[in-house]
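Presented as structure tokens, the chain that follows is alone, the form predicted alone.
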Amino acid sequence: MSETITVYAPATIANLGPGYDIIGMAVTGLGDRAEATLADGSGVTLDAITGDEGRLPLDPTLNTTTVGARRALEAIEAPAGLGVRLTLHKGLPLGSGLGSSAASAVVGAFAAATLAGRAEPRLNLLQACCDAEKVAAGVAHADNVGPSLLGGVVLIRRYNPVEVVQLPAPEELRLVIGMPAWSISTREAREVLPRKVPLSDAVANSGNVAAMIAGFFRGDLELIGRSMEDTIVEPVRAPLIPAFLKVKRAAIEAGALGCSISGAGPACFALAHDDATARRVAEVMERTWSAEGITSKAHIGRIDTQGARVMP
């Protein structure tokens, strides 16, 4: 056995403002890769990791890539004796808020299933990927895993078992991601969340989530942008991201349709209706952080509608 493939899984923006843990989208131009090779004998091994500065474990029981591969083989009932060797190439920074652990889980699961000749339907791999991500995050973030695996914009109807609904992805929507040069752990970001919320805040977020979904189905970019308002999670996580409110204000003033925190942060995202506006928003986000003495870089992309795939 010597067949080798390279699989790619895109970065994701989760929560989308008020859609905490239930809405996410995949982003073009950022993601993780894994090389996978069929091997004699059963089991999944991880030969090497690049791009992680030595921070991730090679132990196959502790790495989301290998756990994803193993769970996927179990889910598709792969033939006994099928082995997979993996090399993970991290294109996403750890603790960035861009679904790094989810993308790693997805490349492992999709690669293993593809080598076994059973990559479709992808929904069969979704629970395996969620189970794998728990290894790194402690909980499953289906709003990261779902769009990284399936592509597009994904709504999580429920967890345990996970059930998703794919939403239309407007081609003209531009995504601007501002990435400051530090990290926040998901556990740290979850510790600041309120255990109880006022009914008025819950109602406000529910209205915005419903309007956002309507905006995706109608292709109404203005409505999607207005619906990014979050009254529950963003206010308590904003202090974890230096100058976030200044960056958000600058992005809106530069023409962004909406702006919020990507996942647990510290990455922030803004929406724009065309390339020129996206470039202007990216520039002011970087400039605003720089004025605060903070190094950052901005990425401009679109919604990645492909999700996980085998690279040519």
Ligand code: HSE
The other form holds:
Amino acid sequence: MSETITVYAPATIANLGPGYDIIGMAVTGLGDRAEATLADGSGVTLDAITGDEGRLPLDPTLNTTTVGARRALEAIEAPAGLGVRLTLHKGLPLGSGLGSSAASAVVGAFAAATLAGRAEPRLNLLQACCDAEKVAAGVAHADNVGPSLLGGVVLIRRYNPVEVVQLPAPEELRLVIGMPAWSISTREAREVLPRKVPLSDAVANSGNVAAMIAGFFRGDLELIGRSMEDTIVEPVRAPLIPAFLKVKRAAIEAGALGCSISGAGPACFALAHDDATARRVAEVMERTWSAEGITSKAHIGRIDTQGARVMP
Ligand code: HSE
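In place of the form predicted alone, output the structure of the form predicted together with the named molecule.
So here's everything in the complex, that chain up top.
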């Protein structure tokens, strides 16, 4: 009987404030899993999906996990006839802003490449994962796919073909993710964005992105935090998220180094430099949403530096 492996891919915070579509980081403790078995001659098939409340397609041409597996096998030039059977276990809520479709694409691609014995170097799988994510999102979000596959903090220098730069990931940085019981379509959250932006906003965001990258290289958490200012995307998306500005204010008052929207939302993230502050920020996020009649859950994690991996 063929061996079954289980592959995990982490959730991601993309955009990191001013870095719209160009900077993302992987988060510990939240992610998707896939079980995969070699099945010679039968192509890539999806046996089942759990945790999606029946919302994701089982059709292998429409599911990011199976498309990810197929594209990965093409990218690594796996022998013809090599097949993979997959079962996807969704740990990430759909439409939450945590890179759910990217993580699903990554688990499929990484599982297939692992079974074919060619999962490393994993950079070879990046374009395949981006292509697969397009199936769900219409466009590739390399700022989600990159860190979910590679781990750590990833800068997207270019799309088509994708080119990434991996940044240092400060170990001490705590990530607090507030997840209100609400969902937003990424497509809609992209449609509200301006097609043109004032030069002064572009200048402000460029300064903040550049300073944030300097902060990652220096391990300067304060600099990373105060560079989390986004004058282009956050102000337009904020009204789509219930009580976002109140939650952000409360997080900063509780000691967060910075706070913004994760991906297209509605999840929000805050940065903290120690556990006690992270716990305080998590509490005030939940309390602020609760006062507005909105149920939410806060997760405290760190940067996941491993990315996709086979689980023991
Ligand atoms: N960078 C993308 C966006 C991420 O903000 O639309 C989507 O998860």
